[in-house]
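Consider the single chain below, provided in C-alpha cells and representing the form predicted alone.
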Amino acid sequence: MHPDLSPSLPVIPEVSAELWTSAVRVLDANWVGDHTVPSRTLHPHQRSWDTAFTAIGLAYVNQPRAWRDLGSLFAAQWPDGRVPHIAFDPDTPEDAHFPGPRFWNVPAYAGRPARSSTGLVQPPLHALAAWEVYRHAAAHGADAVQQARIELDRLYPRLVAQQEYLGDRRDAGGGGLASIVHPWESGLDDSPAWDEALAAVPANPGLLDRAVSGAAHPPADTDHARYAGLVLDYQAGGYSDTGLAERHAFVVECPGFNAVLATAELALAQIAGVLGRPSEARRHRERARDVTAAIGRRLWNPETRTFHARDVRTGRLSPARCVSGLLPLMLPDLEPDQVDGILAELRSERFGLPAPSHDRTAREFDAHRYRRGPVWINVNWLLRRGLLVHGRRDEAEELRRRLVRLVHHSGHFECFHPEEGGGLGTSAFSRTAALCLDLLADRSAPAYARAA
C-alpha cells in the first residue's frame, strides 16, 4: 500500500477542503442537463447503480440534482417493473459505447422511443439513494425538506415496482432471491465469481462482430464474445424472464446483488414509515429479513466461512472468493457466526482494508483487472456501512480514512490498484466523487440498524 494511505496519517481539514472541491467540480462537469453521467468519456450514458451514488453525494450540495437524477432514471423504467442498467442518450453516437442502443434493440415501452435502453438491471440501490437523499434536506432548509417529501411519495412506487420485479420475476432458483442473467448485471462485470458459470456460455466471436458495430475501440477477448452472446439470448426471448434457468445460459444468485436488494427493503421501510404507511412498513422490514434468511441458507458456506455466487443451472457455489461475497455485512439481521466469517475474511490477507475486488491470495487476482484485483470505492463505502452497522465503528472509520487518502492522493479515477494506490480506468468519475463527498462528512451508523 502506498505510503500516503498509512492509517497513522490524520485526514487534514486542508485535504478535506481541497477533495470536496475537487469532488463538486467532477460532478458539475458530468451532469448532462437532467442526469449525471458516469464519465464524459468512457461511460456517456445514465447508468443506474452509478445514479443511486451519485445522488447519495449530491445529497450534500445539489438536492434538486440529486431528485432529477433519480427521476430521469426511473422515467425509463420498463412496465414490469425493471429499472434498465443504461439509459441510452439519443444524442451520443451509436459507437461512443460498447454495445450501442441498435445492438440492444429494445422495443419502445412506455411512452419511450425504440433503443431508448438496455434489457438488464443492475443493484437496486435506489431506495437506499432516495432515503438518503430525504435524510440530508433537512441541512438546506425548511422548502428541500417539503419537496423531499414530495420526491419520496412520487419514486415510492417505483422504487416497490422495482423490488417487486426483482423478487419475483427474477427468482429463478424459486429461493427468494434474485437471479442476474448477465455478469453486467451485478455490478462486479468480470469478476471471478463468475467465471465458472461463464465457461459454460458458448463464445461465437460472431456475435462479438455484430456488439461492437463499428466501435473506435472494441473488446476482443473471449469474455466479450460471452457477454454479447448473452444479451442476444435474452433479447430473443423477448428479454422474457419464464423459464430463465431452463432456457437461459447464465442464471446466478449473487450475494451482493441480493444484499442491496435487501437494504432496499429495509430503506423503503423508512420512506413507508415517513409517507404515513406503516403496514407497508411491516412488510418491507419482513421482507429483508426474508431475504436476509435466504441470502445466509443458499449461498453461505460453512467450510471458507463467506458467501459465494450460486450457479442456479447447476446448483454449485463458486469456488472464487470475492468481495461480492463480504456484501452481505449490510444486513442487521445476519446470523452472527456469519458476520464473523465476513469479518476475519475482510481482516484476513485475502483483503484487507480497504478491500481489493477478489482475494489477493488467488491465482485469478490482477491488480490492474477491474473487478479482479482493484479496489473500488462504491465497493468499499457498503463494507463501511456493513461495518457501522453491526457496531464496528473502529474499523468502519479506518476504512473511510483509507479511502479518502486514496482518492486525495491519487484522483477521481474508476478504481485503484490494490496495492500502490495509484488510479485505474478513466479518470474524473462521478460515483467515485459522489461517494468521497460522503466518506468527508463523516456520517454515523445507518438510521436501520439491527433495533429498527
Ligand code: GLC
Second form
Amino acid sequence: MHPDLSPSLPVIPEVSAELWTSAVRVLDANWVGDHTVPSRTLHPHQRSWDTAFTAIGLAYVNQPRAWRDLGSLFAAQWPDGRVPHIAFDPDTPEDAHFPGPRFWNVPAYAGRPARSSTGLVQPPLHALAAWEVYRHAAAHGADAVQQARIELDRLYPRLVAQQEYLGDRRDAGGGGLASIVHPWESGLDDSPAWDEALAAVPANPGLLDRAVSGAAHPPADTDHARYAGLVLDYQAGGYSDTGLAERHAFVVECPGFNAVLATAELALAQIAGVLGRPSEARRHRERARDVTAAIGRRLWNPETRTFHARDVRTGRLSPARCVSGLLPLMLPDLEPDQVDGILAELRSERFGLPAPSHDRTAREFDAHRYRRGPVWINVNWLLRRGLLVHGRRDEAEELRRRLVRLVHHSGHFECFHPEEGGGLGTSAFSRTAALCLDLLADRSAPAYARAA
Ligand code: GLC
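Right, the form predicted alone is done, so what does the form predicted together with ligand GLC look like?
Now the full complex is given, and it begins with the chain already shown.
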C-alpha cells in the first residue's frame, strides 16, 4: 500500500491549506458562466450528479454559484420531471463529447430554449445538495440565509417532480424501486454490476467506430456499442417509460441509485420542514422508509451479505460485489443485520478504506479501469456519510483523512489507483475538488473558509 494511503496519518494544517486553495482554483477554472463543468477537457457539458456534488463544495466558498449551478441544471428538467444526466452547453461543438446533442435528438417538448439534453437520468442527489447548501448559508451572513430560503422554495417543487418521475414512471419492476435503463444512469458506468445484464443487450457493430472521446481507459468496444444501442432504443420509443420491462433490453435496480433516491426523500423532508410544510415532510419520511424497505427486500443477498443490482427482466441479482452494494449504508432505517453485512464487507479484504469501486479479490477487478477498481472520491464521500449515519465516527474520520491525503498527494483527479494512489482519468475534476472542500471543512472549516 502506498504510504500516503496508510492508516492514521493526521491531516496537517499545511496540507489542508494547500488542498483548499487548489480545490477552489479547480472550481473557479471549471465555472463557465452559469454552471460548472466536471472537466474542461473530458466532460465539457453540465452533468447531473456532478452538479450536486459540486454544489456541496461551493456551499463553503460561493453560495450564489452553488444555487446558480443547481438552477441551471433544473432549467433543463423535462416536463415529466426527469432531470437529464447531461445538459448540453450550446457553445460547445457537437464533436467535443460523444454522444453529442444531435445523437440524443430529444423530443422538442423536452428542450428548453437555450439547452438541449440527454434523455437519461443520474442518481438524484440534488435534494441533499440543496439541503447542504442551505445548511451552510448561515456562515455567509443573513442575506445568504434569506437567499437560501428563496432558492429552496424555488427548487422544492422541481426536486419533488424529479422524485415522482423516478418513483412512479421508473418503477419498472413494480416493487417500489426506480430502475435504470442504461449503465450511464448509475453514475458508475462500466461497473461489473452491469456485466451480466449488459451481456444480453445486442451489440451493433455499426456503432463500434464511435469511441468515447479522450477517455483514458474507454470501455471495451462491444460494451460501447451496447451503450449507444441502448440510447437509440430508448430514443426510438420517444424516451417513454411505459412497458420498459417488456421492451427495453436493460432494466436494472441499482442499490446505489436507490439509496440516493431514499436519501433525497430524507433531504426533502428537511427542506419541507424549513418551508413550513409538515405534512409533506412526513410524506417524504414515509417514502424514504418505503424505498429503504424495498432495497432491503429486493436487493439483499443473504448469502453474500451485501446488496446487488437486480435485473428486472430476469429477476436475477448480479453476482458482482460492487461498491454500489455498500451505498445503502447511507440509510438510517436499514435493517441492523444489513448494516452489519455492509460494514463487514467494507472492512474485508474485498474493499477497505477508501473503498475501491469493485471487489479487490474479484476476477474482473482492474486497478486502472474506471468503475472496475479505482477509488472514487464521490462514492467514498457517500460511504463516509453512511458511516456517520450509523455512528461509526472513528472509521468515518479515518476515511476522511485518507481521502484528503490521497487527493493532496495526487491531485484533483477523476479517480485513483486503488493500491498506489496515483491519479487516473482526467485531472482538474470538479467533483473531487468540491468534495475535498467538504472533507476539509469538517474539521478545519473555520480557518480556511475565512481564507477563501
Ligand atoms: C463519468 C462518470 C459519471 C460522471 C461523468 C462526469 O461518466 O461515470 O458518473 O457524471 O463521468 O464526471
